[in-house]
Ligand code: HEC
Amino acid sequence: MKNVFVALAILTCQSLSGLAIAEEDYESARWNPLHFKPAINSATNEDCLACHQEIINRTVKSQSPAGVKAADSLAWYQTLSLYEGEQDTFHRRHLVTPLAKEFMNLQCNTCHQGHDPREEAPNPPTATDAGFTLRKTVNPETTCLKCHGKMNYQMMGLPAPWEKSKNMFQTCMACHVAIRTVRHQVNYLNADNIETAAQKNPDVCYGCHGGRAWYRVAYPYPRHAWPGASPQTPDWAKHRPTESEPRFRLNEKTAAK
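For the form predicted on its own, pop in the coordinates of just this one chain.
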């Protein structure tokens, strides 16, 4: 009987060892629980970078395929008064550069809410694409658009786009010192640093609210009540949320189930 238990113990260890090895192969990693809800909600950057460290290590090529040297040209973001330094990659500019650390507190799962292979477009595609969508791993409406939407200057009552009317106001805080003063209270931004810097440089505000616009539409930000706000909600704001999404609220980083 003792020999039987020993044999079972050996087989068990071998089986567990096989599982450990299997968990390291591509397919096992692809279906890792961290890529799905609810585990992705509490995943840390360290959890993600354990496999995706190359995202941070990757650097800009010294020259483009056409032969244009990076050192001899300016990327669009290098033309902003806030940006200093050489060209850098997309993920580094959102996570580890001095500008990112000063004004942002973005995490991997701020934008990446999982990667379900079952939601990818089939290859070859079906006649109707079977309802699948590409780039499902990031929803631009709930992530990118928050900082890269168009500035809605008409709603703000400005006579012209900010590029033309900024000389009349000098800084956004000329109006916003008393209007919509409850802002940036989300876990992916460093609100105090933004508010302090905005007092001196309007590019801090406009940089995200129109200056880096990748979309033709403005983002309908939650309209938080502020001290002295009118109890009457204007028509354009009647359907606007009054709070940020649960997973973005301070001290509520975990997404609502």
Contents of the next structure:
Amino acid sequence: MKNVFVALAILTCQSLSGLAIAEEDYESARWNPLHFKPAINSATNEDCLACHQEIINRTVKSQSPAGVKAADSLAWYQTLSLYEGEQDTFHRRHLVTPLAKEFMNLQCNTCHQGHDPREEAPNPPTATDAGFTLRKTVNPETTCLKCHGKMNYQMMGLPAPWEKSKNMFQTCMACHVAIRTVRHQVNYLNADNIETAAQKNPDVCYGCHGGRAWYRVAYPYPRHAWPGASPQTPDWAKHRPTESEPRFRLNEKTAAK
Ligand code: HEC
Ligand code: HEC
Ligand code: HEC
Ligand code: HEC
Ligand code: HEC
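I've shown you the form predicted on its own. Could you give me the structure of the form predicted together with the ligand?
Every component of the complex follows; first up is the chain already shown.
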């Protein structure tokens, strides 16, 4: 009799096994070493998507619970020529939209660099930057700001912000066909596609260099030497790196990240 109960219990457990395993696995999945350094450095998108497919599959609701239609509530930047298609999620806009695929090759670990979940915030709290990126493990200063910072028009010698000085120069290429021509040699950008597209639509460059500026500051880009550059380094550039961060360099995919 006892054995029958055990057998029944096992059967019941098995029918609930989805739940039981999900619950047991949740913690080990959450603490999966792929989330943290050093494993995250070499994780592929497929590794992450094995558990996080929802990041790609999830789309925005076509209508809010109160009945506001997504298609009718566009932000100003969503009305520009560079914005295509219906409203979409943050991750899809960076990973799967046609524009994202044409210009970018972002990986999960381009943005998610891992952290120690036990060390999420400095203790005791401090007002100075203690080097913590908090829960979501994405540091905007070394990711977002590169493509969503302000255009540093003063440094470029432009008389006014691009919206005003655009008429004078027409396209960024007026200068950038010869200035800072060694650009975008990083594993998360498709450099050739960017240059080709910019020949047809000059707004392409502005799209990542001021056109979608969610920040009030400009990113201090590395300053690669380019053919024809003056050997003198201007004062503003004295403390700039002369190469992209190692983990993004094209020829150093295997270098320490
Ligand atoms: C074995 C399954 C698994 C793998 C592989 C995995 N994750 Fe997770 N991840 C989880 C689970 C489970 C959670 C917790 C989700 C929750 O609590 O809602 C989580 C949480 C997260 C969070 C949210 C963290 C927070 O504090 O809110 C991020 C970001 C994340 N994962 C990114 C990644 C990235 C990037 C990769 C690949 C390098 C990855 N995950 C690989 C299962 C996984
Ligand atoms: C452009 C940078 C960027 C890329 C690329 C990126 N993420 Fe994220 N991800 C973020 C940011 C920023 C957040 C925090 C969003 C928030 O706080 O709501 C986030 C949040 C998450 C979360 C937790 C919250 C949620 O929205 O469910 C998971 C899980 C996650 N990302 C997984 C991934 C995976 C897997 C990939 C690769 C397929 C990926 N991310 C690629 C920037 C990025
Ligand atoms: C390598 C360049 C690049 C990086 C890094 C980057 N973005 Fe973007 N972002 C883009 C491009 C390009 C688009 C437009 C994509 C499109 O229209 O399909 C975009 C679009 C967006 C949008 C508009 C989404 C929408 O549907 O309206 C938001 C918000 C955004 N990015 C926030 C961020 C944040 C936050 C980060 C850092 C975690 C980040 N981006 C990192 C290039 C980048
Ligand atoms: C009148 C000429 C001119 C025009 C037009 C121009 N730039 Fe520049 N740009 C420069 C100069 C000069 C520099 C700095 C060169 C140096 O490093 O000595 C520069 C630097 C840059 C940098 C690097 C900034 C940094 O902090 O290192 C970016 C990015 C850039 N330009 C993007 C653009 C984009 C995008 C456009 C069009 C929307 C544009 N520029 C239009 C002259 C111009
Ligand atoms: C998809 C986003 C994106 C687009 C589109 C884009 N850029 Fe960039 N640009 C970046 C990022 C990210 C960097 C920093 C790369 C690095 O760290 O080396 C950068 C760096 C630069 C730099 C600094 C070069 C140096 O010395 O390393 C210049 C100049 C520049 N871009 C000009 C342009 C011009 C001109 C165009 C149009 C032909 C353009 N960008 C289009 C994202 C973009």
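The term rigid core refers to the maximal set of C-alpha atoms that superpose within 1.5 Å between the two forms. Because the structure is a prediction, the values reported are computed rather than measured. Numbering follows the first chain given and starts at 1.
Align on the rigid core first; then say whether the Cα of Q232 has moved by at least 2 Å between these two forms.
Not so; Q232 is displaced by less than 2 Å.
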